[in-house]
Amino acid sequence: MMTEELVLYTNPLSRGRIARWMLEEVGVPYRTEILGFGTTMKADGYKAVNPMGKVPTIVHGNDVVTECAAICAYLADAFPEAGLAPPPAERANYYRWLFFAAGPVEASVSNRALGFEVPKDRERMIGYGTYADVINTLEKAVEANPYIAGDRFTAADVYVGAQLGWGMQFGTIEKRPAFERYFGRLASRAAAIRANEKDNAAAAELQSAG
């Protein structure tokens, strides 16, 4: 498997930069493809390997892996070598945390960007109940431990982190001291500095093109 070819679909002004930076905490080469919205992203090419029409995708030989916390758990299994991933036995938060950012984070952090409001009469009925009790239950989580699954750095620090550092700096995630300790220690992380630094060069190049 590790000898088969890696490659990222991809758009650096998309949630895209999430499986970059877990493509550099992986270490292992892989090829970039820049997909533009609406253009080559929608094309019948790509849609083949990823029917939404959206990014990010990676294709590790013949598999074919979309949604971003999925990826990072498929490259942390893919390629242990890394230590991504808790031994199996200790994987429960590691789990817990993962995807809780992906489905409650995600949900409520979206809608509330978006202006939408879930009645209170209706709470039961949306799986991650407030915007508030997500955003306290997070809160608690990362102070809890230095990293979100707990004294060492895995896969659902990548998620977990892009997931706070996208927010806070488009505010849709308030700045709270909790949030900025906690992504300040995987900001300055050197394959978070590389995927950055990656990513803003391919933006600027689309920039430029366009």
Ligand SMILES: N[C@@H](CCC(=O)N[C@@H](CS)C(=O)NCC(=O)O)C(=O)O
Contents of the next structure:
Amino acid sequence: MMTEELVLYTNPLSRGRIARWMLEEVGVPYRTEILGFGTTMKADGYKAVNPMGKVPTIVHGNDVVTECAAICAYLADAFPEAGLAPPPAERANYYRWLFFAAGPVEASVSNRALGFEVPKDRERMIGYGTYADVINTLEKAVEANPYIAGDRFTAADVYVGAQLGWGMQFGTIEKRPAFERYFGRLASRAAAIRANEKDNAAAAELQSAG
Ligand SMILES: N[C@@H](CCC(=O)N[C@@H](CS)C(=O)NCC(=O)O)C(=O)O
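Please give the corresponding structure for the form predicted in complex with the ligand, as opposed to the form predicted on its own shown earlier.
Every chain and every other molecule in the complex is listed next, the one we just looked at coming first.
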């Protein structure tokens, strides 16, 4: 069987770390292309792949996937032998929390980090409502089961976990015991550790290159 090439376009100091972690969970070979902020990331060649000029992007054969949450879901489906997506009939929590993290969590945490507050009389028209409601809802979700979609680790944990891990590390999401317990289960995974080591090495290389 011919194997299609799998390429990760990333920068080690970016959300690309999420895609790397997912690739390490899948455990298939892939090539890494490191792009520079404001330089190769905005060059015509890369913008032909991702017009946003942002990372990460994965290219799998002829398929291009951007958006970390989509990359996690795509890879779980493209490599079913890794067992990272629940069976289709059992995907309620999987879809629900994957999309909740990519939409309401991402938007509310980013806006709050920038000091933007939704005016009280506009909360109804904003998809996330309030940061407080989003974070309280997320807390209930991670407390309900060992993993976000149920008893087993899935691609949704990579994305939800990465949002929580980064958020707590950079202080944009408060450290609640339930978040720390959940993220602790994920951070100790061999693939997560391997992904971090690879990106830390790539970051050190960028730094020494000036
Ligand atoms: N919605 C995208 C966000 C990607 C994104 O914003 N990446 C940032 C790095 S964390 C980036 O590439 N910034 C460079 C730029 O905008 O020039 C995703 O979820 O993957």
